[in-house]
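As a starting point, one isolated chain is supplied in structure tokens, in the form predicted alone.
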Amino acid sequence: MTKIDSRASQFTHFKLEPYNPFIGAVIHDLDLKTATGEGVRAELRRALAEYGVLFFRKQSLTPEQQIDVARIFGDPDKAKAYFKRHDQNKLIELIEFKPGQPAYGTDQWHADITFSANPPTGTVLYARDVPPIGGDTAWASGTYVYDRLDPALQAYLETLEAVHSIEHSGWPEWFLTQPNGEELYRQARAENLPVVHKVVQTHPVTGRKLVYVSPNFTLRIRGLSRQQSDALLTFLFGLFEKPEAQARWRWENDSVAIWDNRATVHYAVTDYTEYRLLHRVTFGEDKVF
């Protein structure tokens, strides 16, 4: 037997499925909507800590199910974006495609919304409403990352801090193609002044090293000239898309994948031009590390 499989052996309220060799599992013969006790949500919250995204098919979901779904993990009322929200549930965000409207520019990867202080720990993103084919989600691992690092070079990046800015992202462009969006784009900047996170952090679940860095909001290192953040950046950001890393998801309606926003980043594939609809509830806690 091996190591992968002596782990998820250990899960008894649901059938695991280790989905890549490094990140990732597919669980069986789970609804979500009836995970009411502590035993099975124990094991839910060690299976997304060790294999930093979780995958299901055939659920069927209400938003406040969702949200409760999401109580597992953390606070569902902690950091959000800027995506429309649900007419009934402020808690929820609709990740909606309409033919014709600019796509959100999530097709970078990143970690959600690492320009905030305290980010949320992690997600739980819903398919409502999917095109049959295109619209993948890729995942990859920040664990895998620092672990293929040189010891030298990992003790070199657990002395750097990096600076994570809105304005480094998809968001400002998306802004200005709403109505008022200059106004918009203002206010998020004033709420959103950038911030400072260490490029190695600890995972307060396994006590794993990570690289918490991504494209999307990452601006610069901290103490490094600009020609050696840049560099020193473009060499870890190419870490994240070797295929070993990864783990790239095919939506199906009413399929669900919940994700540790702390050890992973993610890519939202923009290759469909049909309708999409997808329900987003991030959760977090008082603080990310």
Ligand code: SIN
Second form
Amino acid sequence: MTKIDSRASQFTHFKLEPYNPFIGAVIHDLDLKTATGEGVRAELRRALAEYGVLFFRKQSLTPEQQIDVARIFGDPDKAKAYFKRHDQNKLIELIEFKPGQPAYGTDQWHADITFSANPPTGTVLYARDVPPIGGDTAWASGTYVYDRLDPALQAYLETLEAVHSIEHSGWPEWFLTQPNGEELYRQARAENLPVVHKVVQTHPVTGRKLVYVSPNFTLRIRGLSRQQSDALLTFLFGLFEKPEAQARWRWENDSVAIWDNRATVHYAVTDYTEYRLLHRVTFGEDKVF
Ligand code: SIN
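Structure of the form predicted in complex with the ligand, given the form predicted alone:
Following is the full complex, with the preceding chain placed first.
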């Protein structure tokens, strides 16, 4: 039995199938609506911290039930991005693509909302109406990236901080496609001044170190010249591109992915032209690290 298999067998409230050696797990034999006991909830939290992203098939969740799922992991009531919201429940963000209309710029590696001082600790994404093929989402592990670095480089990165900014993302471009785009953009900028996060963070649950930068929001490394910062960030971003760091999930309607937004980045693969709708809830914005 491999180390990964022995970890998986420790979960008793559901069957956990590791997805890739370094990231991801599929959870079987669990209807998320019925995950109300503290035993199963504690196991889900542990699985999320250990595997980075959890996948579920054949779930059926109302907006309120999806929010209850998010509450297993953290408080879903705080900061949100600028996606449209569900009519009946404003905590649900609509990740919606309509043919012929502008797409959100989520086809870049990012962790959610790191342009804010307290980004969410995680996200629940629920597929409502997805194309039969295409429109996958991929995740990559910051822990994997850290573990692959030379110890001297690890030690150096641990001394650094990076600036994260909404300006350095897909949002400005998207705002400007909207009828009141200039105003939206001005407001978003005023609400989100650039923030600083450590380049290497320690996961509060696993105690493991991870690299915490992403091309969508990380603007530069403080204290380095522009050229050195760009070169170092490009090197780090490249490590997240390694297939070994990644898990790519093919959606079906009623699939759910729950990810740890501290230890992973994700990328919405934009290789489809049909309608696509997912419901998203972020949680745990109180204190990330
Ligand atoms: C996101 O970045 O949260 C959206 C992912 C997706 O649309 O697949």
